[in-house]
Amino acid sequence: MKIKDYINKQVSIAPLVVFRIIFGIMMASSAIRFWANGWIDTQFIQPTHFFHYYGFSWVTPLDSTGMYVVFSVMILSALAIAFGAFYRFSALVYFLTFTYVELLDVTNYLNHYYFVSLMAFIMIFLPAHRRFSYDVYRNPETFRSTVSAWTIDAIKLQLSIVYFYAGIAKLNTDWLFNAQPLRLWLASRTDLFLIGPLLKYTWVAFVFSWVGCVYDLVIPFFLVNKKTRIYAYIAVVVFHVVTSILFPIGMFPYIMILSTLIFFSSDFHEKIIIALGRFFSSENLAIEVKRGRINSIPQQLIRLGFALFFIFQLIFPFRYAFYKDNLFWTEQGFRFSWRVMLIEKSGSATFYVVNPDTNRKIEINNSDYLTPLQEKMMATQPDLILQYAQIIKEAFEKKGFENPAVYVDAYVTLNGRSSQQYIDPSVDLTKLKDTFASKNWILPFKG
């Protein structure tokens, strides 16, 4: 097919509209999940220090009363999304109040939260209100039956980079050829009914091991073909309900067995309007109107945007080759690039202030200055490291040192390894600045 009769195809708005309802009541689901749990107080109200992304640093969060704000704002939006209404502007706030709570510190990062950032911002651009939904309900002369293709193989995309991106960050020899670190987490799980006792085997790691990476790597394709979906989303739920019960990571698999629904036919999509519609009094919705721009903004615009947005998510993955030593060690390259539980790195990281008038030599208490969860993260994190010691230079700073020194004695174990001494201790830490250049103040990996 040539990529103008591609651009001009149109296709069932019907998966755009599933998807939509989808997201919207999954983000808003996750939201108050947060909020029920209490992270929005133990995240960002307790601390009083937080970590930046990399030229972030003026992002900083809002007092109690405001970030209760943000995420009430943020749950309205989402469920705005799920009705379609007022679309456009949902779609932006939404895609706004929850990259902004994302960015607020990284010790908070998953990869799952910059995978709904990222199909946020798409949402905002894609017709997916034009059937179904309070948007054509006040103004039925918006209502499609029909939208451009390329608008719902976006999403395709999105979640098939997520998917093949991630094999392609397991074929390393830790797992693949030590199935690390899943031998060490499967271990651990050894009480859970009926397939307890089979985890401590090694074996049983390694199957979990190639499975997984021969999974994420074939997946898509098989999504995509008409005659393996029904079997692909089968393994999709199955691969997806058992890491829910193995670990610990909260909505993401609900999230991708849902999401994933949208590689599936109009015609599937269609029953599951059809049966959303007995709910709702949608006559009105069922008018065709003369097809005019899906969009305000110019399509071509629009097109060209998502093939550079498309070539970004491609191309970013594999910035850590531009880095020398091990990724997993330096962690140089990794946020932001699907490696999804690939590492077990635990560490220590004992901080010193030294007065280079007087050579006193003052240990610091992490604990009064970070949360339990931040002094975890931030132990095995170089960047974080280096913004934990201009926050105690800052706090010295405060009680009348000039010029304080910052030095630390950290040690990191990896996927299983010895502990291994990580930065150099003879480094003062408040003479470094966080670019992206290799940080030569990391101690070379010894494997």
The other form holds:
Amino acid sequence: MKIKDYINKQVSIAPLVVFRIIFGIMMASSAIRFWANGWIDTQFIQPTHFFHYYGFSWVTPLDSTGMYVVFSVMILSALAIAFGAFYRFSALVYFLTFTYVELLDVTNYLNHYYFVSLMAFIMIFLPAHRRFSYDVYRNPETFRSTVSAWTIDAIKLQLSIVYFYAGIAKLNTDWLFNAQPLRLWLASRTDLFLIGPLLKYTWVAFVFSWVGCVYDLVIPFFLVNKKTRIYAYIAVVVFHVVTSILFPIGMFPYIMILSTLIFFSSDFHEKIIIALGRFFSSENLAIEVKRGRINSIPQQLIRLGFALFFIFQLIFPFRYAFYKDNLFWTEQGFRFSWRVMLIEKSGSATFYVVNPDTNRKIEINNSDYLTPLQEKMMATQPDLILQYAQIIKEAFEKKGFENPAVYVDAYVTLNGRSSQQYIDPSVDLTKLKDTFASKNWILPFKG
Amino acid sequence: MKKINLIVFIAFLATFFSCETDSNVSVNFSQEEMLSNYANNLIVPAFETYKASTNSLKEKIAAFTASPSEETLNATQEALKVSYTAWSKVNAYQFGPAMGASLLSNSNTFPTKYTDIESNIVANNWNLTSITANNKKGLPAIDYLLSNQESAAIVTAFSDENRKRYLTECVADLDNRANSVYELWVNGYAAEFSANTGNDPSSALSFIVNEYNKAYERCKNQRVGYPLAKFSSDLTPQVSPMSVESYYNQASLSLLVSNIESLENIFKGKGENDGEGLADYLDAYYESGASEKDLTAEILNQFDVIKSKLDACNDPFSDHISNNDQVVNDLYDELTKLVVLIKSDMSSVLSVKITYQDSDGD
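Show the form predicted in complex with the partner chain, please, because up to now only the form predicted on its own has appeared in this conversation.
Full complex below, order starting with the chain above.
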């Protein structure tokens, strides 16, 4: 039986080991960069209110010291992953600390962070520490030179999903036929050295849009194919270097450039390990052990878990099909779907509180409650507008006003269009609850 | 490789066929030219004027404290009006050197806490460098000290040495900050600013657009909204005429007008000469088809509406506020409409995030 053959197929562990090292180092640098930019303070300590992911309102930030401790633990565990030290524990700790931080405030959401969370989760279950690691150094009988092929393919599949789904998401009229939002974004970079003068042309935005879309859709297939791999990888490098020059996307381009090395052959990774091995005299490359230690979790359970995980990954991004109106406008089903760099959206939302007994109405100064980043994100996302109304309501109830009503006058602009009114201004937001049902209080998109 | 070539080729073809009509249109605009216009034609001259005005205010105050009389007092009051007006021209540039010097909070936090000023003077004990001193110094404190009662009574009050010293320290602090910010602009920052192209949160464009929005909202909220009790925190709005800008001098309306005019000129890029500004930048996007509407026209039109509402107001502005006049409520509504255009539409076209908080995007 084919599936059974596949599941039992053994391949060199080398790609998995190299990926572990890359992942650990990149994640540690990413967290250090976050710290160095002062973002722990601005994103988790300064805000007085936080926006929660649906169902995760119980995740709350620690105090200042606590947050720095969490980041320290995150950095240490990422380094431990790189070194293969106490691997499963470290991977679990990294996954938990990273995901905890991400769950604190939805206004920080980025597809990249979601990707990291998923990858960290996958890593917990892969035997990436069975060679060239502190764990093997400590405990030589855990050494393995081969692993099941699916453990490496799981990483390839996750990477492929990110690309391919990002490509599908680009198949929309704004992207393909209006070259938006790239047209707006590129036009603001015309003073850029060398390529700047080109960016002012509309046709350049069209070329970028189409090439970007085709790139995302085909790159996984060309990376898998041995014949085209090297060209595909050159494309990966060029593509991500260009995006990192043009857009403020932080570490992500470099994470992708290095992660996609996983598609290369085991010989290639073998060479990397040998090259790295020169720095670590203690690594005994010749070590051979007949039998790996039995895994604490039954392999079948892990395989079943992976199957379910990927089925979910393949289906979940399409949930937007259940909602009416324009996805970019309502953002219902937008997150966790690899919709990367698809919209230029900006909003201005004025909230009003009305005392129902006296009909007195006052305006809210958003900066009294939110950081500038939170305010910007909130103004264009309906579920966050609702959460903010709740924050205001609670603040006024604390002052002793019973049942204050909260209304919003919100205007949003999408991909170069004029601003349109976003939320029904006659709806008392405190009477609404965020659910998975269609939000009929979002005004229809006029196009 | 053949496959890649083929797909890329098809993509190119499809691109050109799908957008034949406008594919060669371009956004013809130099950010660098605009930034240099802002630095050299608007910002540096504005800080120069402001600095000169505080220098002069300091001299007039020195003359007044040396020999208090209605004549020397009058001269300080006139000089203060000049400084206030000059401030309205630098109000929107609270980034870079001004941010480093906390120019805004040290120079123009209003309403001033006059009860504290009086008790400080009586106790002969104050510290204007403390961060809690922001609402006891700067232009609003000087405004209070120079105009809180009839001229003759003020002259009499200034026989008190403590009062003299308080006023002198206030103006010295104001003047020092004005000088240092101006010096930083001319000695390097203007050049750095002009060369800082791009649209990320640390770009000059982002500074201009963000501060423009903040300055506009300050105008709307602090100069009109708060006095009108639009933001009253206790749901029982009580107008507060004393929280207008320059309450004692009764220059509130002319300062509001000056602020709005200044914001309109900044939008146009108009200083001593008319150069490239945000308006021209938006035009370039509009002409290329990248943005759908003639935003410049809409924004300028809304400025006209606002100015016509301002024409309907008259001094003293605080009287309009105490009466909760419809005319000033109308003004507030029209001011609110412009927020959407500059905060949502303009920032979106220019792809500038309205936030100083640097962060990664997708």
